[in-house]
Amino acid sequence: MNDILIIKNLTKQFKGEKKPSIENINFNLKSGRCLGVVGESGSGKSTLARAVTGLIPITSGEIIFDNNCISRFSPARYKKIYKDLQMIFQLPRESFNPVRSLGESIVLNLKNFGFNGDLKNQAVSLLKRCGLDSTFYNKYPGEVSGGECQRAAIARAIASSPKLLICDEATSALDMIVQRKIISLLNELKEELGMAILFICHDISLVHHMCDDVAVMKDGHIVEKDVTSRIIHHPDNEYTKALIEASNMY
């Protein structure tokens, strides 16, 4: 398998500032594997994903995406690359518009990506991919369960089969039960279409269920970051033992 993502030395400091958010983070993520970057809130987490998804410029440092370096591109070339690089957020129905039904927001993804046939078809598919049926095409953003508009968020961000799908904090709005269908969910997208998903969470024992490697973050830094079950059973940092006890996994 190929790296999809490269990070190198990423630093953002925002102005006004004593310290960066994020400093010299390193990683690799590969085609068809899931990274979990997990910590408390105010490590960095969000921070990275709005970096490497165009949202925020960077300080310093280098993103190489699919053999491109993207870290410096401008707003009009970052949305070239959004067929290959999707992002769900945490709040999905924020980021619907209100007035447009959650089939035609899908449909418009299709076509922003240069898809063409019946489009409308396309978008029932992905939604029934997505485990809903075809009733919600027509259903909006504020009459659907907040589970139910995550899973339309993941239909239509799969909508051009991209390469790598970052999830920030895509689980930790719903309840239990929820997230570990959404977590299932993105694992069989993940195996079907190969892609590489960036899994941005501060729940360790979800990330656990979820993810091949696990970054842990704390004050702007990767303190720690190894295969899942490494990881998870034989912790070498303080802080990572600390997040594992508090989520009460043993």
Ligand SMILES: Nc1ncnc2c1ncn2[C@@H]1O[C@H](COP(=O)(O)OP(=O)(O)O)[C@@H](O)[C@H]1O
The other form holds:
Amino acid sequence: MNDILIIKNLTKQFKGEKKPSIENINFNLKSGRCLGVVGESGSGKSTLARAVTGLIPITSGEIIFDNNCISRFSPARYKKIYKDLQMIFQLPRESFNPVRSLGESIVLNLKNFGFNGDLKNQAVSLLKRCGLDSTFYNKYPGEVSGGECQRAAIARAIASSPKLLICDEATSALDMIVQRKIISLLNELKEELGMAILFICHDISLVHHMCDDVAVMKDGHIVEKDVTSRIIHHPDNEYTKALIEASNMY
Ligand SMILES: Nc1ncnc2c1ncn2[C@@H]1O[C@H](COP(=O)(O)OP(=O)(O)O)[C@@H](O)[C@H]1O
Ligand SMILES: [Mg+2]
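Can you give me the structure for the form predicted together with the named molecule, which would complement the form predicted on its own we have just seen?
Following is the full complex, with the preceding chain placed first.
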């Protein structure tokens, strides 16, 4: 399998800050694989996600997505790759326009990505694939639960069959049972669509269920990275050990 995402020496220091929020981050992510990024709050996970998706400019390093170096892309050029690179966030309601129904938001994405035909029908199929029946097409973000809204956000994100889906704490605002269901859905979609997932989460026990590989972040650096089973069962790093001990994994 090819590397869909290659991160080389990625550093981001916000203006006025004394030290970088992320520094010299390196990893590769292959198509069809799921890489978990774990670490405590403030370790730089969202900065990494926002840098990769072009929401913030980087300080130095390279981001290679689908064989293109995108690290210096303008917002307009970034827009063109969003068909293949999608992101879901912790608070799905905030990523939807409150005055547009869930279905209409999905239709808008399909239009933006150049799809044509019966877009309403396609949106209903996407909602159904994500566990929401056709009545959700006409519901507004404020009328559904957090879990339902996240399902709709996933339906919208997979509308263009992206090659990479970045999930930044996508299940963190949900209760445990809903979290597990969303993770199963993401795992199924990963298999069906062959997409890669960058799964960012502070909870190592969730990452354990979801990811092929795990990168552990602390203070803006990756302190350990390997296949999930090795990280969970034989962690080398003291911080990784502490994260596992503090989780409710066993
Ligand atoms: N826009 C910003 N301006 C200045 N500092 C920021 C900004 N966004 C994040 N940071 C800082 O970068 C560090 C990493 O934050 P973040 O990436 O949000 O961590 P995480 O997602 O792991 O909780 C924190 O110290 C945070 O205060
Ligand atoms: Mg974060």
